[in-house]
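A lone chain, given as structure tokens: the form predicted alone.
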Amino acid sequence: MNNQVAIVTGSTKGIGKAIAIKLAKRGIKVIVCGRSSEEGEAVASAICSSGGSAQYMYLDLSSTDSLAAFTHQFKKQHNRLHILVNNAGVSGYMGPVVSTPVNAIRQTFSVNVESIFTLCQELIPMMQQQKYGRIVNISSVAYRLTPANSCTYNMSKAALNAFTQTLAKEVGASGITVNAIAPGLVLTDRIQNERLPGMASKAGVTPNQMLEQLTKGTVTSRLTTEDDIAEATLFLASEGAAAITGQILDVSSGV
């Protein structure tokens, strides 16, 4: 995988950052993308300091102007692309269907579906020219668990999976594979520092007790980590996964 070029959206922190670092360790030049220039430059710098190759490029998936500027700049600076990891996404409006504003659906789909559609549409021709490419979309087990009060998110991930499977059939003959990874709850800093305390408070328990309950709810008796998702992404992006396409891979500790 040496000398390949990869784009990882939403890679200034969390799962995306773990994926960017994992790919860079295999000799891949990684384009770190996100809205925070400070965090993005820090990730790219850390990768380069450890012997890898990385470059930060600003990208706001909620802005069509930003998407256009990003793809234009990338194609101007690079004449090849081997791996596209569509990791960035939003949780969207949380609440029952009857009170969900229609605009909330549009906003969620704009980032979680439309932006990925646009990036693929703009960048796949580069992969087709070289007769090789790996596209990995980060979905969620929400597509099958469909938890209540998160309709916009659930719908967007189901749509992303349908897009993944449709696109795989269209570009397979060009040596391009398209797959999705569906994580469950991943123990990121944001989950530990923001979501876990809220969940614990709602359940009337401490954050540690909430963490124990969530762990017991898994088949493996362990929560999924950022590195678990990064490892799965690395595999699907490798030559070893050449015969795997159009698949939704749940990486959720059995949830």
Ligand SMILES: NC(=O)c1ccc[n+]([C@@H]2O[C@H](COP(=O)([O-])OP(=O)(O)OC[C@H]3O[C@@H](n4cnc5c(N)ncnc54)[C@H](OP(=O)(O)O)[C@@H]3O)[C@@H](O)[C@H]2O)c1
Contents of the next structure:
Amino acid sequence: MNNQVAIVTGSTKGIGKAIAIKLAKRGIKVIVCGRSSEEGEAVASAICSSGGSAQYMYLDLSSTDSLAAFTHQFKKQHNRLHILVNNAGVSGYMGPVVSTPVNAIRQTFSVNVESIFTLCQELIPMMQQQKYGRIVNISSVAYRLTPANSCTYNMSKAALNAFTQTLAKEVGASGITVNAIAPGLVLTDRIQNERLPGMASKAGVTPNQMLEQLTKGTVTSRLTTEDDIAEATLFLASEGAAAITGQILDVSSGV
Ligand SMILES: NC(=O)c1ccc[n+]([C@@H]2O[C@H](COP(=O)([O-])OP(=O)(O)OC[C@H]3O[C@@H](n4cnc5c(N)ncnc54)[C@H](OP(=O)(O)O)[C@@H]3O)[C@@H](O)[C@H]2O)c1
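Would you mind generating the form predicted in complex with the named molecule now that we have the form predicted alone?
Following is the full complex, with the preceding chain placed first.
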């Protein structure tokens, strides 16, 4: 996979960072992006210090101006794109449907769906020209588990899956595959620090007890890791995965 170029959105931290590092280890030049410049620069420089190739580019997916500036700058600097990993996503409004403001749907969809639509529209022509491309969208098992109080998120991931399957049919003849990975719970810093304490207090247990319960609830008796998602992404982004397209791959330890 040497000499390939990949964009990984939301790679300043969490799952996206693990994906960026994994792809870079295979000799792929990775464009690390997100809004946190300091973290993004740190990821890119860590990759470069260990012999890989990476560059940080600012990108705010909720802003049409930022998306336009990003795609313009990317096309100016690079004339090739082999892999697009649409990883960035937001949890959106947490609460019951009856109290969810309609605007919350737009906010969640703007990052989790609309920005991916725009990036694909802008960048697919580069892939079509070279008759090769791999697009991997990071969805969530929420599309089928549909947990309560998370309606905008659940809807956005279901929409992303439908987008994935539709786009796959439109670009397949150009050598471009489009797949989605649906992670189960992954213990990123955000989940550990922000979600776990809330889940634990709701269940009346300590965060450690909550972790134990979540682990026991998996088929594999282990929680899914950032590296698990990165490994699956690497596979779908490889030339060897040419016959796999329009698929939603659950990487969720059986949950
Ligand atoms: N962790 C889980 O348990 C889990 C489970 C299922 C699915 N997922 C999905 O996996 C993906 C990554 O999740 P994660 O847990 O790794 O999240 P995370 O740790 O919160 O990281 C989110 C990433 O997205 C970027 N991002 C957020 N809003 C953005 C915006 N407006 N513009 C540009 N970048 C933005 C962030 O970068 P900046 O802050 O620098 O902008 C960050 O790099 C998401 O699509 C999520 O829905 C996660």
